[in-house]
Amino acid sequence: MLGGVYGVMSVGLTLIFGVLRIPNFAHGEFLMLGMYVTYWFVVFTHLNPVFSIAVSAAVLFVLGYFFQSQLLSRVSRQGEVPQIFLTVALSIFLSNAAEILWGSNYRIVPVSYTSTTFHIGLVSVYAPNAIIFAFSLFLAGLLWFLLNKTHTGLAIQATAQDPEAAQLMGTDIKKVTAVSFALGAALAAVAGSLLAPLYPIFPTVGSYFILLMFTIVVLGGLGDVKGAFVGGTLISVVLSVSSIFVTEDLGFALVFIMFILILVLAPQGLFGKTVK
């Protein structure tokens, strides 16, 4: 049930990665100001956190439109390079202000259902990850329908195959290329409003799951959305599974060797297209 909310906050780092073609080194930060919204949206509402998803998008969206538009693509005609460096600088920026503004203690999402369960036969489930895997896969159809049934969504698929040809038909290249962003940057508002009731909250929380989304989306295939999810899927799998015979830490060693050997082996990922 895990790999569905992987799967939402990975599919925004290779979405970025698609348009732009470079890795974003703050997606994990966005993350962690998508778990800090929903925090203060419980703490100031007292309803379900559940409600504070389309908060959290919006006011992520926002501030990924405004940085790529206002800093990324001033820099983007200087090569990958100043950008990448940019999105690192943009990740330590947000992380100590996050510190400076809240502090650096633990916060929890005080909710009252962190310790339901139910059971399906002989299956216990528990709750919090039930409702985050619904919203994870009504996620997954309303980005596939956002991407291929409507004009900004085949403009971002066209901008990602070919922005030349893209530019030529008519389609506005930096709005594009902005929105993209900030879809990206929503999507991880999103995975940590999911997340936000079952991890604590601090502000470098987001190199904890960085790691794990560039996994998987080199596992899946950089660029490909599907791939995220499926890539989501299999290393929730891994990690569950090798938590019941091994240690939660020693599961991450398994799942970091797995990405080594990707990256020897099929450097493609499941999904990706080896390119000249």
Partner chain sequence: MLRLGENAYWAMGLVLLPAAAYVAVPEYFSVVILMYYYAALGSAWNILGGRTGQLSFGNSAFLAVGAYTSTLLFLDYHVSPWVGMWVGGALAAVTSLLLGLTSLRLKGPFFVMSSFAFVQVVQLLLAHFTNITNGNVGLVLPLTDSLADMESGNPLFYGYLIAGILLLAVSVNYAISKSKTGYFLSAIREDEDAAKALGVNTARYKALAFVTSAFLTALIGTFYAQYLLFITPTATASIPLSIQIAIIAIVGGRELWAPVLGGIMLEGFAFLVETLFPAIPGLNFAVYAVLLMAVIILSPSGVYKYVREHI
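Positions refer to the first chain, counted from 1. Only the largest set of C-alpha atoms that superpose within 1.5 Å between the two forms is called the rigid core. Predicted model only: the values in this text are computed from it and were never measured. Compared with the form predicted in complex with the partner chain:
- Residue displacement note: residue 204 has its CA displaced by under 2 Å between the two forms (rigid core superposed).
- After superposing the rigid core, the Cα of residue 103 is displaced by less than 2 Å between the two forms.
- Once the cores line up, the CA of residue 18 ends up 2 angstroms or more apart between the two forms.
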Contents of the next structure:
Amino acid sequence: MLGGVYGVMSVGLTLIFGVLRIPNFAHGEFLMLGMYVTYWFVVFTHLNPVFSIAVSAAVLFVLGYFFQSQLLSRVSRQGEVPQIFLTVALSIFLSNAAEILWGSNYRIVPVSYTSTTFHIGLVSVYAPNAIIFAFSLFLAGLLWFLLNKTHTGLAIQATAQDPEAAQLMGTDIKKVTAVSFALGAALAAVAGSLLAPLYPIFPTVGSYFILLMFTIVVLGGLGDVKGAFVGGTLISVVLSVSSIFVTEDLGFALVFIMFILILVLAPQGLFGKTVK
Amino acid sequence: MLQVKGITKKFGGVAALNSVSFDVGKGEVFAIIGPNGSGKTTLFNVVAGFHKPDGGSISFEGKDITGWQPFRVAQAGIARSFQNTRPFPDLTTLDNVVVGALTRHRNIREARSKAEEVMATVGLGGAAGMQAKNLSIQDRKRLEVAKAIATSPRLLLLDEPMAGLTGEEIPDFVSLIKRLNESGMTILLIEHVLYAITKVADRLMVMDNGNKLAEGAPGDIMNDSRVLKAYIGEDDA
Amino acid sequence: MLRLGENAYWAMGLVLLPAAAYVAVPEYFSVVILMYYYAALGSAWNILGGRTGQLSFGNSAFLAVGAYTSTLLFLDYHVSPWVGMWVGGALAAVTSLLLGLTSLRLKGPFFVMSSFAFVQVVQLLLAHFTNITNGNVGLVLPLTDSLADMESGNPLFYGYLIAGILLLAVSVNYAISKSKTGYFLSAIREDEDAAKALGVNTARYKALAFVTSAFLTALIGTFYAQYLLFITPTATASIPLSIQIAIIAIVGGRELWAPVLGGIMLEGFAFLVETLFPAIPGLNFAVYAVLLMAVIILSPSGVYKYVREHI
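Same protein, different state: after the form predicted on its own, show the form predicted in complex with the partner chain.
Expanding to the full complex; the earlier chain stays at the top.
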């Protein structure tokens, strides 16, 4: 079930890094902002956090669009280095801006459903996890459909693979890139909203997730939505299995060592989809 | 000097090279021609160690160099140029060449004088202090050759050194290749400019679709009907 | 000859500054120490990140290796940190060599990610093995004020200790820039395949750059431990610190004195913001981030080059 949590986190990054090839090190902070939006939404409206998804997605869509079209696009022709540092700078800026605005204390979304458990046969299911799992399946399916079955999605893929050819074929590549980046940011926000009732919220929570997200995206094969989902599940299995033998912190260490090895030995992901 | 035997290279099941064999003798200028996508550059990449072959062997001066890493192939005495020119863009033109020379000289001063000598040979002397990224296409082509010959190779692989050059640039380059050859370098050349090939090549190999089609003296090859067909086929496309 | 002149001015300035600050503004002396500390870290990073173009966000892991090695040797075996710092350096060199054998094959963002993962692993391990490292509680060094233990009651000692390490890091950079290795490292940064084609054993030279950078960073780790007399996994092997190190060198640039300028500038900046707005934690980093974005977009090769060309 926890696989859904990791899966939903990485869907947006699959689009931004996997498809667009923008190494977005601010993705964790997009998630963090999504969590805060949900927190304030619930505090002010007392509604179910699920309703905040539309708000957080909209906020991050606008932020993502602005960041890509106004800043990232200026260095997109200079290779990866400036893109890495711009997104790193954004991540530092957002987490510190969050600290300035809302302090560094942990915040918990005041919501009732977090403790609900229901039973299916012998399996007891924790309600929020079930919601997240269902949602992440839905989102992954939606993104897969968008990328592979719609005109826009094909334009996004064409732009990512060969910008010049896409431009020749009449695609407005600047707009397509900005919109896809914004969409990826919005997906991160949705994940944040879904996770908000489950995790404490604090300004640097994003840095806690960013490596796991990259691990999952690489593990699944860059740009492979289904792969990222399987990757997420796999990571959660490794984490829970290793927790039987060693403590949780060593489990994370194991995942990161695995990550380095995967990057080196199987950079095309576990499912062998050839890149380039 | 260079023996290539039965080299096969596949990309995802598709054979880019299909059991290609040829020999290059010491002191020769050996040219490879063929339409785009016929496998010429892939063959270069295999010889220079950038691709590992799926079958066959390559030996150089009696040593088996099959599957060696690119830097070892270069150290053994084979230098290559890249078709799409690969300068070190932020370094000066001279420093680009010094890097090549340093693989043979321990001392920076020696490498620098070697590099200056090479720059004069290829006609780049005036551009020494310029950043490589600001060079004209012609000078980038010269730099590509200069970097390679600064490593004092005994075999020089040139991948379309004259593509993109115009008019009087071509005879200039042809005479450069002749001079290099006369100074003792064996040369393996991929080229589309037929005028250049007939001027410099001692022998010629024609490739099509990953296969070796023919081999012989330039005069004979140019009259071969299969070669004409391969070329006419390309011109139609 | 202008270059030599510049080097002499910088070196003189760096030697005089601690004494001058100690006399004129003793209450702010720690700012000078921090400036030198970050300048040294940036300069060590520059060997791999600037010259070779392998962006590491993992250098703080080697700071931790240095700090923990000399501290544990001192606490458990009474080995002086003067000796321990070189042991730490050697250990960091070995660690980076082992890591480099696998991760240096990665390029661009993938190397960045592997370096992130590496810091996390080092931090988790330091926190986990509490019987050796005392976990997240950290290790405290005894206050002896004895020069033999690399301690002193006089802050000038620490000023000149870090000035010495900084000048060592700059000298190593200088020696590399004037050597064959330096030429090969810049060729690798500019186009690794083209460098290979010329016969450069790129894997070996990248590993050499990584090892040198890690070694110098570990020496700074020992300084850190001796200056604060208190180390924790999260304060040493930390991603934010690693990022900060990289930012210093990116904002400064990759020329010899550029990371030094970067370190002095950014620490000066952080100090100003903290002094002017002491009540807003996080503001200095937010300003840092904006500064970084501005430099990347307006002057991607760094402030040092911009200053030399425009002023």
